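Starting off, we have a lone chain in the form predicted alone, written out as structure tokens.
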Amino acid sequence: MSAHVFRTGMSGYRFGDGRTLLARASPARAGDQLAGLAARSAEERVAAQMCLAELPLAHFLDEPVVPYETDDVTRLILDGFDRAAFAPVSHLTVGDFRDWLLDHGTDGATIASLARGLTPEMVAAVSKIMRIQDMVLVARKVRVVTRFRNTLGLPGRLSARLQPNHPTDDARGIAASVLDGLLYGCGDAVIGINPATDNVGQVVRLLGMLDEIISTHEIPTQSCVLTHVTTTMEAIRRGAPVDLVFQSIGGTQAANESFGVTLAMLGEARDMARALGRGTVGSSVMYFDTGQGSALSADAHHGVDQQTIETRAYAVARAFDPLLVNSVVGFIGPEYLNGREILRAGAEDHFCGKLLGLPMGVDVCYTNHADADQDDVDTLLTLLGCAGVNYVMGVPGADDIMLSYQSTSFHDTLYLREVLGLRPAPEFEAWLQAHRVMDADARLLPASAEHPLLGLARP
């Protein structure tokens, strides 16, 4: 790190290194106080992003924050920088791109040019002098389309994934989910398993299992285990019908290795699945999980706020043309993020994913020990819903009874689309047209005894 100290005329500050001038900048986190690097007064805060707004942005290419020698994130970072993406901002201030942001002139399409030419503490810079409200305006003029056997991401669209998870992965229980889930119009994002045990059998009899509902109906979206990264590629190996690879993913090397994965596992796993050719309109096959804290959990965080932790995390996402990434925003607990935090992180989260490039999702939870409630997840459910999220989770209640955290349900995605005249990916839709769900104006039609995707709960 360098020996540089930032200083400014407020009392006096003082800021030994640009990683102690995040840290201190961040807006309030538990995690962060947990760790001795949060600002130690409301105060000192104030000054600390007073003195990151007069950052060039530039010095972030100069000082990483995790030492490049060490962390093949920093180097996958720094050495796939493009500088003529960051030519048009290369002059400003973190302060003078905010304000480059948020001007009228400045549309999607040229934030978007940037993507290749931010780095991870650029971004995470510029969210911490921002306030919900501009990052929810930033962020919605950013689109990232993707697609694998449907279209993601298209403006007034908002995507659902469908989560019928099972604490002990039944047959049953898993498809009486599934019909519910695709009767309320959710699922384009993907049908996603957290399955109750990582054997390889057992995952690849899921796999089989929704291969089976989808090539059957003809359902236009792809199917995942959310198993690690390890099992899936042996699932492939035992030639399993693998659409998206899935694995949970951190800022630095050391948070990887705490997963159990290397950035040369990531490529190796998402070429054996680019090979099975299984996509339709696209070849966009990893599925990335992401979330505040957990480098903090795993001592791997380097003395890095977890806010640009979490953010270099979408650096690694990133790199793999990613399908789908979410970040899983209140689930590792109030020790990192406690009810107003989560509102917070949620729409950082989602802002700075979108600078990069990425397909941002948000799983708009908490688990059941934080001081949060269901009118927090309507709040920043709807924020991120202005803000143009790709995708959120469908739960058969909210309830997940296999992780044992509150999310949101099907209900919630058919109430952000109406209130937000949003819908689902166009291939989806018109299955769901065709198959009675939806109406042509998108509305949800009853279900009779007689519907033709009843027999789903009949495996």
Second form
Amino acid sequence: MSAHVFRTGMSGYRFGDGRTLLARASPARAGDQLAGLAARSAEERVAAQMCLAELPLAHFLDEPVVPYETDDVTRLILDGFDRAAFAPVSHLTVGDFRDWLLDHGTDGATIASLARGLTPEMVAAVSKIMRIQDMVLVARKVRVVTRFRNTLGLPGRLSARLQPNHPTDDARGIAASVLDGLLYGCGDAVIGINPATDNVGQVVRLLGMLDEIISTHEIPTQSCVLTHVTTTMEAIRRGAPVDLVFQSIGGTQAANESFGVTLAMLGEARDMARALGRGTVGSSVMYFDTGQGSALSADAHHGVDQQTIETRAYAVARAFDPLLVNSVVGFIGPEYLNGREILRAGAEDHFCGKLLGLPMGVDVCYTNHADADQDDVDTLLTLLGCAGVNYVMGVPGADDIMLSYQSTSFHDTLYLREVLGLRPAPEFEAWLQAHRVMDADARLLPASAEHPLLGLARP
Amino acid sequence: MKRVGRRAPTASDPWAHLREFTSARIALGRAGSSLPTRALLEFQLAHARARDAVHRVLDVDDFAARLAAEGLSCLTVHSAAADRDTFIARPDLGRVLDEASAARLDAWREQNGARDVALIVADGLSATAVESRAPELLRHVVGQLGALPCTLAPIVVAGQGRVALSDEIGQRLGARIAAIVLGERPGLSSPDSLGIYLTYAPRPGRSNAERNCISNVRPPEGLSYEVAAHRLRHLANEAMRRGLSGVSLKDEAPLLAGIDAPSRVAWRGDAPGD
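Could you switch over to the form predicted together with the partner chain, since the one displayed so far is the form predicted alone?
Once more the chain from above appears, this time first in line as the rest of the complex follows.
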């Protein structure tokens, strides 16, 4: 195909192919720099963005960024492409698409109806020429509602994953964190443990424990032990009470191979979990996490920038009707995303996922070798709340003692609900009120030493 | 306006006794919906310590002199990452030696010949952990490895080093085994934890799957120096006997509670000390 050429005054820029154009147009990222893909000057980046704005959306159908023949994610994207859904915007350039998304005449339902007619590359491209406020405005138009034992993603709602990790999977330690979270009004997205090991026996034990808590107290939520998909499948074979199947995924076949997963495996796991019939109001059983930079760290990026590859991972997720998807945006470390790059990456991931029709949450987080702190967390959390994020993480005191990183806390969830007037998922909200955790105004009630939930951590 | 009480109202949580079962920050109480001042500042202190640990620079000459004073002979080297900021942004540079260091190791080997085991200590992501804990750990390690029928090179003290720096150092010293002790990425509650990585037939390009890791060396909360050194001897002995290291060796080593890489860390491809 012909090269993309941009001329301005004295200098001219030539971008050999679409993949290079996308990478040069991508906002600054440590990981793209590390991979040698980033724009070599500030001017080159904007030149690439101007060139990208002129490109027809349909161009991405003709020139895949990763070859169709050798990559099953590309095949998934192109074989599943819905030409009829694409028709309303098929004549637009990337730049015109941005203007159309922002137009007051374009409502959320219209954008949502496009989802199967958009490829990740189209969505990543438009995000690269959008400011954060553009992505907030468009993302908040779109609601993606999913159901298992409650209803997630409704307007005016904000849910939280309760993340009660413990470095040795100690049952009472985990239970103590679970009750802490529930009494702070969190856990409606999922009560999800990252186990310390992938040992199947351990995973089965943790699943049984969470199932008992949820059924004893009739909590309208779901549980998950975030282990490898094959371990969850083995747990199902052993009769464990599995609500959701978790897996980390990436945007290329090679990235998924580095996680030890195939698309067929994900489909099989989804069918096994669905067959258990444990959902009460819906049957979305998949929980995926993703994150910019994972393909580079697995040497599986094919010369594609990390934000475009991340968006391709959402095409994998949407093929399996997930209940929950989140980017673990600051976890990977400063060599991929540093300081303020985490902020923009979080906004991009949420926006791109929503446009592709996913129930997006974000793990707003950072490690101690990144140049980030709690103020950065507050900033990204607040902007994601404005953008209509489905859920965030709830870690006791924001300090995950097993994964050694900082995420958002139960207090942070309360903050965001309070400042934006948001409430938990409706079924969970009713349960919190019935159990005297929260009042009708979604404010926490004073905790009583006799509260029945305190029994959770007794032997 | 009515004058507020001397202490502003905060709600405490009647489950503080459950902290006995977890070091998670539970039952923090609240001021409105937010953290009470004390809990807020305790978090900030922990984060400040972790950040300081990451940015602290190990004085390799001074540290080597400390080890020498305890009768442990040393060589000093530096990675190709010239300073801390470069080290953090460019993991690739922390995995290779700078030219002068490479030449120094080559000259040492030329003069003294190859040894079976290269023992390395590097700052990694926490110089604090190395300064406060490595001398005592190394004493135990040298004692344990000295009991094996193998020869030991002088301890190599490396500045701005990552795990894979041990591949180049081990190869240049002609070692059958490289073992590197280094500061792990600081957690909020653990700014001074050491990790040890063992690699059989070290050479550049080895993957983390070809190494064995002993993590969370941090008595009294984590692993003791005695247990860590004993485990390293066991792994080194098995690696030399079977001619390999990594996953297939790990399968047969006894599990120690709490030291297996958490799933989310593993899939990112990042070792805790890397």
